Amino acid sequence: MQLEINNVSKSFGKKKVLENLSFEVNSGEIIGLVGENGAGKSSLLHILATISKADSGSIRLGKWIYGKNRKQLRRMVGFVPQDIALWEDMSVEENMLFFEKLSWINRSKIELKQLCEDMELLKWKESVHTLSGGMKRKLNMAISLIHNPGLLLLDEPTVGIDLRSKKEIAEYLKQTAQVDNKMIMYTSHDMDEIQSICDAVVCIGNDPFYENLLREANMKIISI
């Protein structure tokens, strides 16, 4: 499966955040999105998640076209926003079962528990409000994977969490991209994290600072 983004532009009022952006992503690849705050990284993820629409340009995921096949696209996309969206007074198990009911596919309790365990989230019976920030991030990610999306969109998924959780999330993402052949798009301000996880990078906003950092790190840049 391939994601094709062609000449996509997006503005909010007079502020243009994306301008003629074009690149491709293949199954099994992890692509980083970098750029200063307000450059348009989150805006691009919202467009790909079908939450908002591009002003111009075209996007295709596999055989499905954005703007025409919204229902089919939503079955194929998992989105993890910056803000954690969980039921705090419910347990990890209850959260997973609740969101499974809203999912496009049915998953057994054993499958849901295994999904959490795969990313080292082992506190199945504990209330969400007792979890660390890292554990909450992992649960947010597990929920986004219940319907087994081919494209996973992650907006700053490791912000504000401990180093151990960061490394565990990074290892899980690399494994799920390679083994499950998922394509992953990932925003982060942590360049070390981008370098260690991503196969290639999209630099949004034509910022020379980020471009120089990426070149110094010998990162593959697929669009600027």
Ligand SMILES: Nc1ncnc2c1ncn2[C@@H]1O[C@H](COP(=O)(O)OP(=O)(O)OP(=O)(O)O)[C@@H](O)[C@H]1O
Contents of the next structure:
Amino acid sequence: MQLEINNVSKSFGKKKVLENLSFEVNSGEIIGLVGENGAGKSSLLHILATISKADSGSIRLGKWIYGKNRKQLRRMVGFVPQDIALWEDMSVEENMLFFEKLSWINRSKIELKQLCEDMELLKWKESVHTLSGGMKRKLNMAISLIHNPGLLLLDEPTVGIDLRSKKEIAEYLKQTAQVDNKMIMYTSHDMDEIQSICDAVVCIGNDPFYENLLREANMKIISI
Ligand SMILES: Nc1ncnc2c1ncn2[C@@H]1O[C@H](COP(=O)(O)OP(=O)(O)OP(=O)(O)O)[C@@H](O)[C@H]1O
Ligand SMILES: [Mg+2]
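Switching from the form predicted on its own: structure of the form predicted in complex with the named molecule?
The complete assembly is shown below, putting the previous chain first.
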């Protein structure tokens, strides 16, 4: 499967956030989105998650076209927002069961529990408000995987996560990209992490500072 982004632009009022952005991603690839605060990384992920729309340009995922095939696209995309979205008064188990009901795939309780364990989130019976920020983030990631999406969009998934969990998440992402042939796009401000996980990067916002940083790190840049 291929994601093709062609000349995409997006503005909020007078502020141009994305300007003629074009690049392609294939299944099995992990692409990092980098750029300064306010550059437009989350805005791009929102467009790809079909939560918001580009002003111009075209986007295609496999045979489906953004702006035309929203329903089909939603089934193929998993999204972990920058801000955590969970039911705080319910347990991990109840959250997983709730979001499984919302998805179009039937998953057994054992499968749902396994998804959490893949993330090293071993708090199945515990109430979400008792979890740490990092654990909530892992739960958000597990939820985004319930419907087995081919394209996974992660907005700063490793913020506030301890070093061990960061490494576990990195390993998990690499493995699921390779073994399950998933396409992953994710944002991070951690260059070392980007370098160790990503096959290539997209630099958002025409920023020479970031471009230099990426060149120095010998990263493959697919769009500037
Ligand atoms: N719904 C909105 N309405 C108006 N302006 C918005 C909206 N969403 C984003 N913006 C603006 O668009 C710009 C890009 O925001 P975005 O959240 O995409 O940046 P980002 O690269 O994700 O930044 P960060 O690294 O801080 O998460 C910012 O100036 C932001 O204020
Ligand atoms: Mg953001």
